[in-house]
Amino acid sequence: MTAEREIIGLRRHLRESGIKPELRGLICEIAESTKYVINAVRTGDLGLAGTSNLYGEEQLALDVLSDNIITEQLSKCSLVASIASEEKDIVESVHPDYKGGYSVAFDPLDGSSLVDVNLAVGSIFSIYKGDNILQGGRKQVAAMFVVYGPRTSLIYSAGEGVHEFSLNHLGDFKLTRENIQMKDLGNIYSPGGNRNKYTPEHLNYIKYLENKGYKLRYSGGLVPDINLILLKGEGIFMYPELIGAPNGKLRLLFELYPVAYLIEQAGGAASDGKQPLLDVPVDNIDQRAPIYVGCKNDVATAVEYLNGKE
């Protein structure tokens, strides 16, 4: 008769990696949180809160909901010094003094617009050491998301490795993959933004993905669309610079970093379109870049045609 494997949870998980004790210990904080912004997406309310974030777009209620369960979860506990919210105009300070601290950046939730239709959704987080929350992405000590689908799922690195964890019937985060790992070569591709706005390179490079016979994959949402390439181990997700807006649309901070990290803790890449995401320096909060990241070949490919093949 086959022993079953045993199951480990995020505490053991973390404690077993070598992780040092406070930042687990702020990792299982966060993870915490996410429980109860689980129960807000599938009970609170759908409509508008009303008000508005730092970028002038109408808050959900779910957004400011979330929000709140995230950032009082995260100001009681005593190893974080500071704080950024997606849906703040502001680094909030929490226990400066405490110089072991940590600084975290996070979206509390990512595609929330989709919630009304059923579709997954996520929180995206970005862990720094000290009070600093725009030393830049090269400078994580760790980063996570979690999903909040048919199943909850919970994804984190923290430099040892990308490891998904499922939430159970009791509340716990169980893992279900360790060390996942990134393809060379993918064969799906997630194409963020207008096509009538793309540029030439990059619809270049779009075509080239068609004619490849690449599968579209796009569900409108960062963390459903980061999650299925990673743990497929393939595939490209791509939020380019458009026409009137070089730019892009994601943020750096609260979207692009962790991404990043963890799609090249996997063994996979991102990038801007010039250089590595993780070398991008951040100046502000609301700071935005273009994003391919995904399988390295994948990426290498879309910085050629970026810059000129065709």
Ligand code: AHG
The other form holds:
Amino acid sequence: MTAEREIIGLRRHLRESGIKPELRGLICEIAESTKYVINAVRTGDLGLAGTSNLYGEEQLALDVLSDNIITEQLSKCSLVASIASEEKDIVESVHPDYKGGYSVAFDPLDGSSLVDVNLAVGSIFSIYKGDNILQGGRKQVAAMFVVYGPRTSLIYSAGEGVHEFSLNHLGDFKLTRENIQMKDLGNIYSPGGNRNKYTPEHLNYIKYLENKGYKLRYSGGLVPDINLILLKGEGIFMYPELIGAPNGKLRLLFELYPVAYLIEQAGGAASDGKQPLLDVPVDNIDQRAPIYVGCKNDVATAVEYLNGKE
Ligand code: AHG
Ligand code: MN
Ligand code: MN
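Mind pulling up the form predicted in complex with this ligand next to the form predicted on its own we just looked at?
Entire complex below, previous chain first.
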């Protein structure tokens, strides 16, 4: 029986992983901010905010409240040079003069429309060194997401593996999984989008998976859907190009780069159907892209189908 790893907290895990003190501090600040988002999700107003985001989507009060909570926490943190939020139209400069600073791109509440039907939702964060938020996916120095579900769990990687922490009743994130690794091939699929708008190539791949007996698992919430694929370690999540929407729906900066970083760190793969997702160049903050992410052999097969395999 191997000695049980002492149940350690997020701050100690970061320290023992040899992560730089400034980056450790920032990850802990982000983790702290999500505790207030949890409270908002559990007790907040579920109605519309009466505003819309940079994609022209109606914002829920929870979207705006979550964005304000995280923005306020990051703005007070001297480690942050600039921030970009899915709920804001522009990149905000926080402490541009701080040379050792980091920039954070975040989706403050992903899947917010699922809160009023009591499904799991989450917050997604992507961290870059310096004050430029548009450096591209390979320049991320860390990524994390928090799942507000039956458990509140936090997944992070700073380039040394992917680790899960669960929030305990004392309000501490305690290590529950370390060095999460995905299998090469899975048996779960999340197809994404609307079937009547699938391209023939995407439809062919979905039919291939169905014929192989893959199990359909799709909640409509990116964070819990990705968390399932990551923790089960066996499957593929997709949000494809759709007829009329060649770049799909999901946002490169706020959703896809951090998700792709985490899955690659866990031994999986992520593609936009043509190239690794982390290599997709980012030109503006509202850029979208298709995504195929999960077990590397599943993603490789998806790319073959998207490029004409029958
Ligand atoms: P957000 O709530 O941040 O706008 O993101 C919702 C996303 C993501 O959670 C999910 O994968 C996708 O929307 C589902 O979109 P459809 O409802 O159009 O399928
Ligand atoms: Mn989102
Ligand atoms: Mn969102």
